Amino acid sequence: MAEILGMVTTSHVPSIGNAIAKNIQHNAYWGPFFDGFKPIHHWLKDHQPDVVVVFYNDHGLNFFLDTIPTFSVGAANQYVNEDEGWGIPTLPPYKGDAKLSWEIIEGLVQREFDVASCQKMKVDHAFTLPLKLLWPDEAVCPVITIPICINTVQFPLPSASRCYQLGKAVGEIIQSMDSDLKFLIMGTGGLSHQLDGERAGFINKQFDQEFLESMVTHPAWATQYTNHELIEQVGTQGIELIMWLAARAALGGHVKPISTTYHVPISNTAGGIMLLEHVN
């Protein structure tokens, strides 16, 4: 059967490719944030992960005002970056596997979850930034990749619960197939931040660090909130913390902690890292 490992989920502000383009890492205002993932490259090294399942939200990359599905899969053998206008470089394609993500499809809407099949998708900063910050010396992306995008743009958005949902169902079907592949789960976006408005700048680092603890603990203590509550709590943009809770259920049940970074700020953002591994 197929193996999930861990989880990896982080920040995915456009301003770290920025960082990354010049060479700025290690200075005090990024160091703390990129050495938060050292332990996570050991790692990675020492497990090897096939595949990579991606929760992230799109940025008008991919889906604009007037077509944003709740929940979309990609369903291509390869993903495409484009600029975004935000000044950093693009990435060269992600490797797909449609054959595994109709499985995934096919395995959510049996679960009566109506997911958008996308057999073309370009991938934004949210997907390709945290790639790179797995693997930051390799050309290419080394790993088959799975995007499942959540609306996070336009309102109605889903509930924290329902992404919730979302990320448990992902995992059952990943740990049904018939399969030796090794999955990683990724979860992207937050913590708390607020880019616009009278709040603009707002952190709310008690919550943020509450949030972390829980991803632990008790992984849907953050379901309790409404999307209105969530964003009175971290903020417009926080509200991205939907993608660390899909992550955190698609992984499943006992976790042991190998990693946590909290680092405020990075671009007017909390700046998050955690990685857990699953334990059977």
Ligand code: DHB
The other form holds:
Amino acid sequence: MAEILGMVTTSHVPSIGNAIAKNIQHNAYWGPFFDGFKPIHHWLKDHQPDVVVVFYNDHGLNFFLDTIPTFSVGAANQYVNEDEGWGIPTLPPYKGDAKLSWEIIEGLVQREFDVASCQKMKVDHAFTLPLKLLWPDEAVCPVITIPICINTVQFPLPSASRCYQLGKAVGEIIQSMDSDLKFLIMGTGGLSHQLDGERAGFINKQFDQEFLESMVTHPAWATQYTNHELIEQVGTQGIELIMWLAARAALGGHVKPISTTYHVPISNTAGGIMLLEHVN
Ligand code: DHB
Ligand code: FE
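The structure above corresponds to the form predicted on its own; please provide the structure of the form predicted together with 3,4-dihydroxybenzoic acid (DHB).
Now the full complex is given, and it begins with the chain already shown.
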């Protein structure tokens, strides 16, 4: 049977790519964020995942405002990064496994998640930078990737509760696969941030801390909130934390916390990083 090893969730910000390109990951500004990945690097060396399922949100690279699926799953053997206009270097293509993706897509549709399947999918900073943070020394990402994209850019957005259910279904599908593959689940986005409007720069440390705590002990906690309530709490772009919920739900009930980092700010964002190990 396929195995889920654990979950890594992290904020994604384009300027992480700039910090890497300029080799300033260890200066006073960036150090506390990049240091949050040190325990994760050790854990990855010990656990060696074969496949990473990445819950993330596209920001206009693959889907533009005229056509935005609520949930979409990559079904390609390769995913390509392109310039998004942030001035960060593009990263080399990512290995996919179309057959494995279709197994997940079929399982999701069977469970009444009518996802879009993407046999071509460009991946943006929300996908590429978190993977680079996990394997900084590898020129090419060393694992098979499966992108699962959740709309957070054009209303209506899926509810936190629906994203949680989606993640739970993905976890069940993986664990019912007749395969020796070892899976890591990722969720990228959040924590609190707002890039636009009167509240630009808004950060809510108290909510973020409560959210981080809930991820370990009562992961469905944030699903009590509507999207409007969540946006009030964490900002218009902070709603990206629904990716964390999907990733956490894929792990199921029992987890062992390995590391948590919370550092404010990285760019305009409250930086959060978490590694939870799956316990059978
Ligand atoms: C920033 C954060 C994001 O989530 C994003 O997609 C782009 C920029 C920021 O804080 O600068
Ligand atoms: Fe974002």
